[in-house]
Amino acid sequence: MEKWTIQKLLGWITDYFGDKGVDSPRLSGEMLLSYVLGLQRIELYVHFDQVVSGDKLKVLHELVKRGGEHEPVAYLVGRTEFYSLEIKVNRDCLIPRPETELLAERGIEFLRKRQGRQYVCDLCTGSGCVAVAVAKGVKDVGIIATDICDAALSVAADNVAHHEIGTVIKLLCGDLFAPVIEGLDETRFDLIISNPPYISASEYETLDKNVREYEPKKALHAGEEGLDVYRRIIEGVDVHLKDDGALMLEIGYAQGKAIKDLLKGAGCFSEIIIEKDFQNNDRVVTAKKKI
């Protein structure tokens, strides 16, 4: 009966899933591999020469299947890295993107240069990553993250307590800033921070089959322009943000122009700066309120 080696599986999932197009093949075959044989990723290669059990290529090969089949990895482990982070994801909540952690980034970048304890609002915050990432990378705040799906936020909950920072992240079901209560909760905040949906509806029929099939449409789609959830955000921003605040959106690559349009348009606004991700495509928004 032949041998299969850690070292011998890898090869061949990668070489599997680079004919089937998968993404990111060999990362996607160390991710299902750590997986299976519970081991951190760097283990594999410490154990390149472990013959690997019958039972456990039997669910392997199971998880393999499917991921050739396009279902994304991350739902099949259970989990992703954001930021450095362990975060838990499954079908209710979007999968976090490497180009999310720049607004991640910006955003634990601009709460460090201030003083005394800051206050930050997330809306739809979906699995919870960037509230997770923001309450790891800044001392002393005080987080209220919002999404309007129940089950997104319940994964959300589950990444508070794996990461015990439950004192720091208070989660809300709710519409936007509407779960956010005067006298209960903070409402004024130093930054409110949003990758909310913003895929267009022609934008959406497009989408890989991987995303469009088996990640919530919801937490995609956001009408025609894709820019519904963005006006609902601005035309409430301004009640929401200290003066000396800023907002921080994460968009899509061709939305810029629009975004920073709709942003001079509330007029609250002093400074209103785009940043490009590492594909050069527009990415972060930020705008600093007028004090």
Ligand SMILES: C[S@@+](CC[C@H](N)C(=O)[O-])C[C@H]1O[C@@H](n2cnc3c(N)ncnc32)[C@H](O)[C@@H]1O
Second form
Amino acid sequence: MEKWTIQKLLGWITDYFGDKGVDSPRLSGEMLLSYVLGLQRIELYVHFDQVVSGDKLKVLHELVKRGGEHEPVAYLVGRTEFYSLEIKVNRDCLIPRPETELLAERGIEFLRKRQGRQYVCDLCTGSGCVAVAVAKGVKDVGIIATDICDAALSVAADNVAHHEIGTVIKLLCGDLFAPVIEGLDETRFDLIISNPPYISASEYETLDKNVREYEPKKALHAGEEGLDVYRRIIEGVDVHLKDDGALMLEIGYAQGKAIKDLLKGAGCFSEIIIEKDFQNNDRVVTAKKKI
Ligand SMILES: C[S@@+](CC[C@H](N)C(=O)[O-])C[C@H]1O[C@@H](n2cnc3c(N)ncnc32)[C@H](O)[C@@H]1O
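Take the protein just shown as the form predicted alone and give its structure as the form predicted in complex with this ligand.
Once more the chain from above appears, this time first in line as the rest of the complex follows.
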């Protein structure tokens, strides 16, 4: 009978995913193999000649088939990596994207430069990836993270528990700032940070199958031009932001001008900076409040 070593399997899955047009075929293959074998990705290379047993091959075969049909590998294995942290995911939440790491990074840098305890509001938290990265990256911080979807918040709760930051992050269910209660919660923040839904109606129709058919629509779509949630965040931001605080938003690659106009219209910001991501697309907006 043919012997399937880790090396041989990885080669086969990579070719199979490549033929099917799956993103990052080798990385996806490594993620599936390490999940099924209970190994870290790096350990696959240490055990390259290990023969994989029949029962594990069966499980792997089924997952590779689903991956080849463009079911996202992060959902198949129930986790992904964000800002070098393991983040649990399922189909109730968006899979954290590498582009969003820039948002988390800018938030952490901003907070680290300030004195004393910092209060942060992460709107549209989903899996909680941004809030978790900020909680792990900044010493004295209290974070409120909100999401309208209870099921997504339960994924965020698992991530908060996994990273043992339950005393740092409070998860609240509701529409943007609505669940934040005066007198009970912090209501004015040093940083308001968000990666909200921002896909327009026409763009939504053109999304890849692995996104459109598997990821939650309410995590992606935000009205005709994709600006609905930004408009509502910007409407509510002034009363919730401290006078020297900042609003940081992830934006779509073609939304820079529209967001800048919305922020200027709010009249409470002194400085608005748009930064590009590693693919040279507009990605993160930082708006500093007028003192
Ligand atoms: C683009 S996903 C971002 C998730 C996560 N922050 C990330 O970066 O991966 C947007 C999230 O916003 C949530 N959402 C959509 N509309 C909302 C609203 N009005 N108030 C709060 N959360 C909302 C969705 O449930 C989804 O989890």
